[in-house]
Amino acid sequence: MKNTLRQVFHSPKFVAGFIIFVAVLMTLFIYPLFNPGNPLQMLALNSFSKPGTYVSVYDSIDTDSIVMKLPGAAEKRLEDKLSMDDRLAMKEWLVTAGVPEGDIDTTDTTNLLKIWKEKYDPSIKPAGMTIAKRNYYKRLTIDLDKALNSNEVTIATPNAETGALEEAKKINDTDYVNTKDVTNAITLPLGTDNFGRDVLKELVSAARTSIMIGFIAGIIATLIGLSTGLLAGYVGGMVDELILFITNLFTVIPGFIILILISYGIGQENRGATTVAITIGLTSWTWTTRSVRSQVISLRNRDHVNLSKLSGHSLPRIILSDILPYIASYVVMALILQISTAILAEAQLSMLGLGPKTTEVPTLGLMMNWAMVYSAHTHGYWWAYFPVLLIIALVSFSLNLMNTGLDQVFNPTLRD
């Protein structure tokens, strides 16, 4: 056993893989001791809030300020102000009035604000411009000038007894405040998704539930297929016969077609992460049947195995004590991609909107489900979705790659 041990650690592939394996269940593990609380708890009311650090504006107008003038900080006002619709749509106006296209860069706030200013003329009726085009480029102008002009902000409260406003703070364009000392600040690192929640503390626990369907699936697959092909193979005969018929039958179907029509006769609000991990385990064992019952055939007639047959041993000893332990390594492989695949069957079927039920814990499907229902793809909110295909990638390339190595160390074909 240590010899074995020692052969496998002694693997790159197999070291990497396991490592990478091990830091995702580590982090998925311990961010929750730092971070805990509801993963489903909505925080934000509006949806794909950036990722950042938020903190209160209505705490922070009370909260002590100093002065500090920036370079370049009005500059960056206004590059955050002009958005690039606007930016292209002065372009257009600029073109029309006659400046030539090569002189306009909308990426050069500076000059683009410089040129807007020489050449916009709001009596100036394009050739095709409608009427609310042309209110439009005004509503720009003076939102323009306001934020070039206006450096300073005047908060107004009401009076108890009359009701009219009175000055109460003025804020200006140079006061700073330090966001530690705001009172409620939370941080974001990923965001919030559609539903305004915590797309870091969801994504942890979505993985670690996908983790735990890709363990009890993959486990449950692999004992049906160890058991079934160790039968098949030793016994032979009828009941070799039946498995493999059973096995064939399975083999036809597609095995996902099947898994979509059992989650699907399941019923959303009894489908649970549990239930989900049964379904997927008692429908992606027969490829791991074939692969057993053909090592033990090739097993079942060695000498050792005669050998215990003379000695008048029984079937389950011969198998468990004779076969089980030359096929070992093969099924931990097995295992090992069981796994890999029963996660990738529970994001597929939760991309198709027949995963776990929403409303109890999420996973990494359901988390993709999400972002393509509200188009977080075409609307450039990468928070929502590349992190889930990120962690996708990183637990299948890690069981892959231990998968590998481990058949690089027991497969004397591919070894060195």
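If you're wondering where the values come from, they're calculated on a predicted model, not measured in any experiment. Positions refer to the first chain, counted from 1. Here the rigid core means the biggest group of C-alpha atoms that line up within 1.5 Å when the two forms are laid on top of each other. Compared with the form predicted in complex with the partner chain:
The Cα position of I257 differs by less than 2 Å between these two forms after fitting on the rigid core.
In this overlay on the rigid core, G128 has a C-alpha that sits 2 Å or more away from its partner position between these two forms.
Once you line up the core between these two forms, the Cα of L112 ends up 2 Å or more from where it was.
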The other form holds:
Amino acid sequence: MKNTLRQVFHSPKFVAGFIIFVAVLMTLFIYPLFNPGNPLQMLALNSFSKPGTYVSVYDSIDTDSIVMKLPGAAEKRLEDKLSMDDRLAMKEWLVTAGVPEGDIDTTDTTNLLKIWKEKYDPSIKPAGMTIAKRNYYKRLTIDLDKALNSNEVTIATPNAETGALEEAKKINDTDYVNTKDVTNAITLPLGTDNFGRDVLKELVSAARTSIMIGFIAGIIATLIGLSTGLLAGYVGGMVDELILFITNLFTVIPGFIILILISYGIGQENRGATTVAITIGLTSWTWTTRSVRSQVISLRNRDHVNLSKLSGHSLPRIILSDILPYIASYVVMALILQISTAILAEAQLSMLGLGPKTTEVPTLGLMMNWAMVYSAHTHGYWWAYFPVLLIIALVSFSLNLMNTGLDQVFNPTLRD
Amino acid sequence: MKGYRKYFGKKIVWFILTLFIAFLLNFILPRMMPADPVANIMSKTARGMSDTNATKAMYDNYVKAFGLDKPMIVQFFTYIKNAVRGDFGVSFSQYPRKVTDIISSAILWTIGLQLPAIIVGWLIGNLLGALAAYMKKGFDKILMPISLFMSCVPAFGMAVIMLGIFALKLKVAPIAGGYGFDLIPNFSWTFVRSVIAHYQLPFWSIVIISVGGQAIGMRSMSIYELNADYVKYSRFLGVKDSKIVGYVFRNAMLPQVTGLALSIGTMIGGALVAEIIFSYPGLGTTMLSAVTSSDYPVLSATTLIITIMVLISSFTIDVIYGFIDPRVKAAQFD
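Could I see the form predicted in complex with the partner chain next, after the form predicted on its own?
What follows is the entire complex, opening with the chain shown before.
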């Protein structure tokens, strides 16, 4: 046993997979310690807020500010305000005013403004231009002037008695506050989802639930597969025929479809995470049965098994001490694969709207489902679905890597 | 021909048997659940009715109309009879559209998308796997982890990522649907071009997913065969390397063909979910809308059709296997 473990941990593939898996698992358990709270709590009223730090605008008014003169701050502000339509309109006017088209670069804000200041004259009336359009240019120029020579902004509060606005504070364009000083601020590293929940917190909780679903389903499937495989392989005869028949049947009839039928039958209200896990486990044991059966058949007539039989050992004892140790590695490998398939199965089921009920716990599949239902993928809200995919792929990759590593340890022919 | 007849006879009996069991499961599984479908319909139609006698009469009427008062076995054979005639009843959510109508408008899209994608993915995957096994150093080292990682990304995940890159960022492909939303299906050049444009992303996302898994399987098989005794013996005899490689890959292919027959159900399941991402007008999207609108007749018919499709394809692969496996071929000389 000790020797086998040492051998296993010498396989670089297994170790790499193991480290990734343990690292993911550790993160999932440690993160909630630093950031406790209900992962399903809705924080934002808007859906799909971008990742980043959000500070309270209200509180930042009261926060002590310092004056900073950052170079190019005004230009930056202007650049942000000046839309592409405005820039193109400016170019259009300048071209009609006789500036060569090659000189105007709409992406170079500073230069564009310089030419505009030199050339623009509200009194010129280019041919064919409507009054509305000419007024648009006038307004645009005023706006530009305002943005460049920034005035103060006055914060006013209404007087409780008269209702008149009274000046509370003046804010300059050079005032800065430290985000740490603002009383109310929240950092959302992955933004919020369609319900305005913190995606990262939700993701951590979802990944934990999904891995738990994987483990429950995997263990159930492996137990069923192991016992039927042992029975079929060791007892043989009619039992073998019957089990093999059922196994073949369920390999050909897609388990995914049976899963859909059962999940739909259970109904949305009764589908908890555990129920889904059990359902997945009950539909995915066929591969384990097959491989265990074929292993047991090859072991059945070995000398040590025959010796045990001659010594009058009972069936459970023979299976436990003479057969199981030889197929243990296969069973562990099958379990690892089952876990990763079960995580995927939950995700696929949830994408069809047949996952666990939505009010209790988030799962990776449900997060994916919500993101798709609210079309995060067509609007480019990557933070709502990409981290979920990454976790699914990472967990499944690490498990598969462990499996490949084990395969190479126990099947020397596969070694490079 | 006697060997073949026995092989195919066995396969056909097996096919019919699984088909029957599939019908049975499709019939029995939803009926094993505690929910009462008639009560479900009643809760919608009889809302606001206070006369209990009338409600009871309505309930009995529904039970009679659906044939629920007959014994289970009679219901089952009525179900099979109707299913064979292609009559799956009327959709709940798109009343009075026939379920057969909904399914038949979706099924061609699914077959047209998945059949070529799975075959192409299988071919490319096997080619890469064989290359990885043969070249070993370098090629194997890079390709192996990549294909392992690729095979771990779920099909719908690859679909979302491809959608993000090609449809949203690069804007070289349309975002959703099977054809332009402003078109009506016909055989004009614009329509065909639109279909081809919409086909690319779903197709390649399914291909890329199946490549990874197949490459890994083929690689293991090829390595196993390359180490087999007959290879060593042939080398010892001085048989040309290219000839040995030919034999090795032929032998390694056989388990891959069986593997395809066994895993085709899983692959189709994954690809169905990928369809949803692209709102491709196939069976996957039909299934999703059936689930969200609790349209039981459509869901049940979709699962049955998909099961039949999977059974037919694995049967076809079994038949092809019979022709290419020398052991089956040898059996006919017995």
